[in-house]
Structure formats: C-alpha cells, structure tokens
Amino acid sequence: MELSPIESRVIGVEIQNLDLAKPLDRETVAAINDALNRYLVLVIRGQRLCDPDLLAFSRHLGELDPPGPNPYGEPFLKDFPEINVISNVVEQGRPIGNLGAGEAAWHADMTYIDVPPKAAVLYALEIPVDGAGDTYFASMFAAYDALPPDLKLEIDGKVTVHDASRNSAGMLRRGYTEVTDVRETRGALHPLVRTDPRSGRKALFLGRRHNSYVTGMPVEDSENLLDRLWTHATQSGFTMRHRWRAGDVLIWNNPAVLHRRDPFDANSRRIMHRTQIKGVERIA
C-alpha cells in the first residue's frame, strides 16, 4: 500500500495499491491503523466488496459496534445486522436505508453514548450519475490548535451534554420527545476538549450542535459559546471534501473529526454500506 496526499493539508490521505477483499497481514493492518491515527480520514478507491468482505476488513480495525437505532426499529440487512445502509432508495414503499437524500449537518457519530465509536467505514455501492452528495470532514485537532488562547482557557474543563434524540438527518428517534429546554437534553456528558490517549494532543469534541448544552452555564451563555466554537471548528481551513465514486471506501477517526454531507437529487440512487468500530475508552 502507498499513501498519496489529497488537497487538504490538515486532514486525510488516499491509500493506493490495497485490495480490501484480500486477507491482510499484521503489518498492513498496523499501517492502516497508524494512518488513521495520523491523518484521521482514509480514502481507498476502486474496491469491489461483498458484505462479508466489508465485515472481515472492518474487524481488522477493532470490535464491531452495531448501528445506532434507526426510525424503522430493525436492521436494514437482516443477514448482516452489523452493517448499516445509508441510502435514499425506496423499494415497495419502504426506505432500504437511513438518511435519505437531504443534507446531513456537521456531527460526530453516536457521541450521545458514554463511549462513542472509535471509527467508521463507509463503502459506496451506487452513486448518483453527477456524483452529488459529497462528504466533508473537519479536523478537531487543527481546530483546537487554532483557537485563540483566551478561548482555550474559557473552555478548559467545561462539559457538554450530547443530544440522543435525533439522527444525522434530523429525524426524531423512537422513544424520544422534542427537546424544548436544552438543560433537559438527554444524552452523554463529555468534555469540550479531549486529549488523544496515543499522541497526547488536544482536540475539540463537539458531537453535534442541535440541543447541545454546556452544563452549569446560563442557557444564553452556553448557546453563545457553542455557536462560537462551531463557527470556528467548521472553517474551510480545517476541512477536506470527498467526491464519491462507486467502489470508494472511507474510514474516519470518529472522536477526532466532524463530518457532514451535501444533499442530492432524491430521484437519483445512492447506496452505501457502513460499519462502525466500537470505542474502547471514555472521552477524556
């Protein structure tokens, strides 16, 4: 395998000469994990994977974590419940996957639980002809490093509650009601600043903006602080953009990045299969 730079200088790398459908030796797996920790997002193009191939590769990165709850209450792939389907396609009146064709706002995955996923793997089976539905990633290490010193001091030691009520497309999950007061948001508590256990580097840890709340602060002050952080963290200088092709595999270091997706034509077809790797440590 070879690493090839992409347009962003702060996040992401393309891996070439790697067939994920073939067995991988320990050295290759170690190199993939090292690249994931260093570059945060890995792009591997030109793959031809069946679902067992995707699962076998994903297990090299760690224990698989089942998908978060979806609005339909059962796995999209009953034979492979560890795989989540991301799609706008409707068959026999029922969506075959999550998120539809709309925009997915900036977020990290499943930060509403105490130990969020370590990583995610997303494999593109079908892509709209015009390639729409680009995905963007932002480095939370770069975002933290660029914070003004006074803002770093202001957020040091502060904790936020991460809302569990809605998915990335804004759909209300089963068993939850609309949040009307952010002080009553249901979800995990995490520090605004995390320290990476491997490198010791600090990064912002924001999760998703909707219904987030800095505990112990007046609501107006919490809203103002979070708005400043989100505006800062999602600047283009900290981001990369991925233009999808069928056969692409993307892997991202979930606690270290935010990501979002552009909307696309609902009449086109977009099908992706996704796995996620179980987290092994609390955010600290």
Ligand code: SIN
Second form
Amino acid sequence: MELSPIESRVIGVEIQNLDLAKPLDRETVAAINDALNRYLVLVIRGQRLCDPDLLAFSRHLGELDPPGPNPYGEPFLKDFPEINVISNVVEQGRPIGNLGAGEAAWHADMTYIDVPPKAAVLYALEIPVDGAGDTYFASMFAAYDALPPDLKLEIDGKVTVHDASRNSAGMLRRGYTEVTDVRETRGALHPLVRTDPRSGRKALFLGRRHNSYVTGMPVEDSENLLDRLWTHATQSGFTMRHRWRAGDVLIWNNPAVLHRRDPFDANSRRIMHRTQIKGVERIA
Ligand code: SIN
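I've shown you the form predicted alone. Could you give me the structure of the form predicted together with succinic acid (SIN)?
Now the complete complex, all chains and molecules, led by this one.
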C-alpha cells in the first residue's frame, strides 16, 4: 500500500494499492493502524466489498462494536447485525438505513457511552449521481493546539455529559424523552480535554453539541463555553472534505475527530454500510 496526500494539510490521507477484499498480512494491518493514528482519516477508493468482506476487514482493526440503538428498534441487516446501514432509501414503506437525507450535524460516534468506539469504517455502495452528501472531518488535535492559552487553562480538568437521546440526524432514540434541562442530560461523562494514550498529545473531546453540559457550571456559562469551543473546533482550517464515489472506504479515528455530512436530494439514492471498532480505554 502507498500513502498519498489529500487537500487538507492537517487531517486525512489517501491509501492506494490496497484491496480490502483480500486477506491482509500483519505488516499491512500495522501500517493501516499507524496511518490512522497519524492522519486520523484514511480514504481508500475503488473497493468492491460484500458484507462478509467488510466484516473481515474491520475485524483486522479490533473487536467490532455493534451499532447503537437505531430509531426503528432492530438491526437493518438481520444477517449482519454488526453492520449499520446509513441510507435515505425507503423500501416498502420502511427505511433501509439510518440518518435519511438531511444534514448530519458535527459529532463523534457513540461518545454517550463510557468507552466510545476507537474507529469507524464506512463503505459507499451507492452515491447520488450529483455526488452530493459530502462528509467532513475535523482534527481535534489541531483544534486543541490552536486554542488560546487562557481557554486551554479554563477547560483543563472540566468534564461534560455527552447526550445519548438523539442520533446525529436529530432523531430521538427509542426509550429517550426530550431533554428540557441540560443538567439532566442522560449519557456518559468525559473530560473536555483528552490525552492520546499513544502519543501523549492533547485533543478536544466534544462529542456532540446538542444537550451537552459542562458539569458543575451554571447552565448559561456552560452554554457559552461550549459554543465558543464548538465554533473554534469546526473551523475550516482543521477540517477535510470527502466527495464520495461508489467503492470508497473511509476509516476514521473516532475519539480524535468530529465529522458531519451535507444534506442531499431525498429523491436520490445513497447507501453505505458501516462498522465500528470497540474502544479499549476510557477517555482520559
Ligand atoms: C455518519 O455520521 O456516520 C454518516 C456519515 C455519512 O453519511 O457520510
């Protein structure tokens, strides 16, 4: 496999000459993991994967983490419950996947649990003909590095609650009710600043903005601080944009990035299959 740069200078790399449908040797898996730690997002184009191929490849990266509860209460692929389907397509009156065609707001995956997934693998099967529905990633290392020193001091040691009630398309998950006071948000508690256990480098750890709350602060102060951090962290200088083609595989280092997706024409078809790799340590 070979690495080649993409447009962004702070995040992302393209991997070429790699066929994910073939068995991978230990050196190649180590090189993929190294690239994921270094560049945070890997772009691998031109793949042809059936679901068992996607699962076999994903298992090279670690134990799989099944998708969180979806709004419909059962796996989208009954034979492959570890795969999440991201799609706007509706068949026989029933959505075949999550998130619809709207914008998916900036978020990291499943940070509402104590040990969020360490990576996600997203494989594009069908993409709208106009290519819309781009996905963006922001490096939380770059965002932390660029914080003003007084803000770094202010957030040091602070903890936030990461809301579990809604998915990134804003849909209420089964078993949850509307949060009316952020001090009552249900979800995991994590430090606002994370230290990468391998490199010792610090990163912001924001999860998702909706219903987030900095514990122990007056609500208004928490809202102001979070607004300031989110505006800073999602600036274009820390981001990359991916324009999808069918056959693309994207892998991201989940705790180290935020991602979001553009809306696209609801009458077009966009189908992606996605796996997640279990995290191995708490965020600290
Ligand atoms: C996601 O948030 O995992 C979905 C990204 C996408 O649909 O491009």
